Amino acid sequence: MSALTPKERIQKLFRKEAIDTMPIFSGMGMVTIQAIQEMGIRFASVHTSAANLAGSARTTAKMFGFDAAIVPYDMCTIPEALGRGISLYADSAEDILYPTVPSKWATLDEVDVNDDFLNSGRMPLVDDAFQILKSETNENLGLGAWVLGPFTMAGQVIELDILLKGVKKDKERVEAFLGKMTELVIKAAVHYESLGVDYITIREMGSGTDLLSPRMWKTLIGPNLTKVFDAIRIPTVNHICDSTDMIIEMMNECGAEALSVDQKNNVVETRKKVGDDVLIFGNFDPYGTLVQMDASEVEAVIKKCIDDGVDAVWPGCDLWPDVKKENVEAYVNAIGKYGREATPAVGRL
């Protein structure tokens, strides 16, 4: 039996159906610097060419042997369409600096959220990139893209001590603005869903219990993640960093097709938790073990996780884009070699 392509294999993971073997692949941003490196450009101009974003994910994607692309890389690209403007770095002399909103609304009475926000700053930017993807990519790679959560996205365009304090003495005009940020949010990912990507990944990366109370993450996160996911029609992963030990059940309540945790998550008990029937995807740090670790250390870091009960072997976040090329090439052998055997979910052919 002929292998399946990048593109069927995780079309067929989020299916749940056999597969030849896992896929290597995320649901945040995997650029590496060897591949901004090789296409002879700066880590600055992949914010702000098209070209360069898509090339970069491709590059690296086939560089590597991962099985998906994808864009964008930065947070900021709905802020700065909301009128929050951007800092890019382009002059500074560090290799690697992601933008920053530089200016966020002071108060809930300064909230104005612009409808026409997809046709604003580089959002048709991104939306180029992932043309490109679509009609250059050889390999059939699969294609992925990733919105932040409502409450995630509310903290990158108001300071989030304005919305914890506000939770209890101006509840009614918070869980207003939460409103607002959950209808773009879905505007954003049905959009993508529109321009053919494969899944959709919700980050709503700042609503762990080390910031939220599990009672918090009931009443103020999960109404609003339940509404995106119901919103989108193609396959959907719930990542959240940070610990989630407290709220894997109600995270699985939400209606994504998969969970995604970080390594603070006891895989484990998470399993023991949700069942085998629900698809796992984590959990190891990614700048600990591909930046920080010698590389004969990764195979054991990528083992355990695979052992744990995962079904996809995702990095905790965005791939720090200055990883050590033989941490990454070891971090996919160990894939390649304990990943062909079924997971909790997913058989095997």
The other form holds:
Amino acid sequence: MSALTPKERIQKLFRKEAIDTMPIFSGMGMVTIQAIQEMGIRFASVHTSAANLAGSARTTAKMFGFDAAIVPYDMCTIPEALGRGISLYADSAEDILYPTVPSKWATLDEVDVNDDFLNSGRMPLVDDAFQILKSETNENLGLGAWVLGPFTMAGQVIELDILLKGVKKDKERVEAFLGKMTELVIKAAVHYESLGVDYITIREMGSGTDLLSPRMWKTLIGPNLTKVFDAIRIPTVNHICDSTDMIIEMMNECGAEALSVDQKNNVVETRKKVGDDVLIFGNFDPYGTLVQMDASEVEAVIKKCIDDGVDAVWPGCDLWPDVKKENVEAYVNAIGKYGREATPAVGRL
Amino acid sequence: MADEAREKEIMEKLAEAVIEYDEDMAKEWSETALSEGVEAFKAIMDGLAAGMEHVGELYDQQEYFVPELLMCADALYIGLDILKPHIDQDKVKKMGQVVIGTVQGDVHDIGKNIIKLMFDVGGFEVHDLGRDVPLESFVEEQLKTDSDIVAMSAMMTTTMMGMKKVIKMIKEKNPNVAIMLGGAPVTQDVASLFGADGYADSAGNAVQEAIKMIGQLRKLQKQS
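Provide the structure of the form predicted in complex with its partner chain, given the form predicted on its own shown above.
And the full complex, kicking off with our chain again.
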């Protein structure tokens, strides 16, 4: 039997059909400094060029044998398109600084969502990157897009403390604002779907129970995420980092094809709570595992994720680009070694 | 001058104002404390800060989360702004100076602001550099102010690495400066590896750590 292509492997995984081996991919940035150096560019120049964005994703995937390419890398594309600006740190002496949003709206009254945001700022550039990836990888590589969830997006465009205090003090207006952000997230996700990506991760990373109570999550986060997942027709992943043990069942009720959690989640318990039929992705600490650890320790981390019951080993967040090459190789090899057995939700050919 | 029972009542009301994040109540009872001759520093420590300690317990019990903590902090600041100008400086143990900020590349400052509150309550002179602060600014400000502590936070892994460089630069120039790190990606291992003297790994934990420190400060002030 011929091996599946990376794209087929990912597509089948999302359909919970038998695959040959566990795909090596993520729903978040997976660019590495090794790929950037091979291209002869700087990290700061990756975000403003479709060719660099696509090239760095493709080069990383090829270099390490990843099954997918994911762009963009920074969380500012939509805020920038809404007129909040962008700090690129192009002149900084630091090798790796992610772009940030320099001017958030100071009050809810100032919020003014640009209806044409998909054509503003770097949004067309990201579209071009997807088109390049599609043509250059000959449909062989999986293609992943991501959009921040409504609450996290809100925190990117308005001061977080206004938002967090507002959910208690100014609930109606905050809910209306989050409704606007939900429409925005749906518009962006449906747009990426139209570009032909294989899956979309919605990263509601600012809503874990380190910040919000489960009760607040149920009323403020869950319903908006459900609307987002209802609107997308291709496979989706509901990703939240930080503490998720207390909200994992509610996350599962939002309707995504898969759940993605970070290293704070107890996957063994999560599996018991949601059952074997739900796709769970996770849950290693990308910085600790791929930057800090000795390469010899990586295999055990990956094996534990699989033993605990994930259907795909995902990092809990973006890969920190300055990974150790040998650690990434150990991570890829470990999935190759332990990913051939069936997982709770997905069988093997 | 308030008698013992009245003073106790004022302290309880100040604490309640913080716990119930009632800014009007914090204002009213801080003014009451002053008008009835309660020592301002005592009102801060045994009223407002005691309330914040209870808030820490509510956070531990998962009754309160970050939105509540932020509102409690707002109520505390309302009281602090009223009471602080009236502190008898001779009776206060001088706690020193601190430089605080979030490192370049990070625009999240909730954890930083909560830690700042702890220093404010504790009687430190705080030099707040804000957020997205170039690394060399921490070093320059520490040298300029001769601060005892430099506190930096990064909410994301993507900005954490800058802190290591700041620690190196500061320790080279002044090894006695205490460095505190905070933020979601900062673990004990990272703090140790970077050469820091203390850490808190989330906004929530920053609050817990800050509240513990407030508790320690209250004990110290009582002993002195």
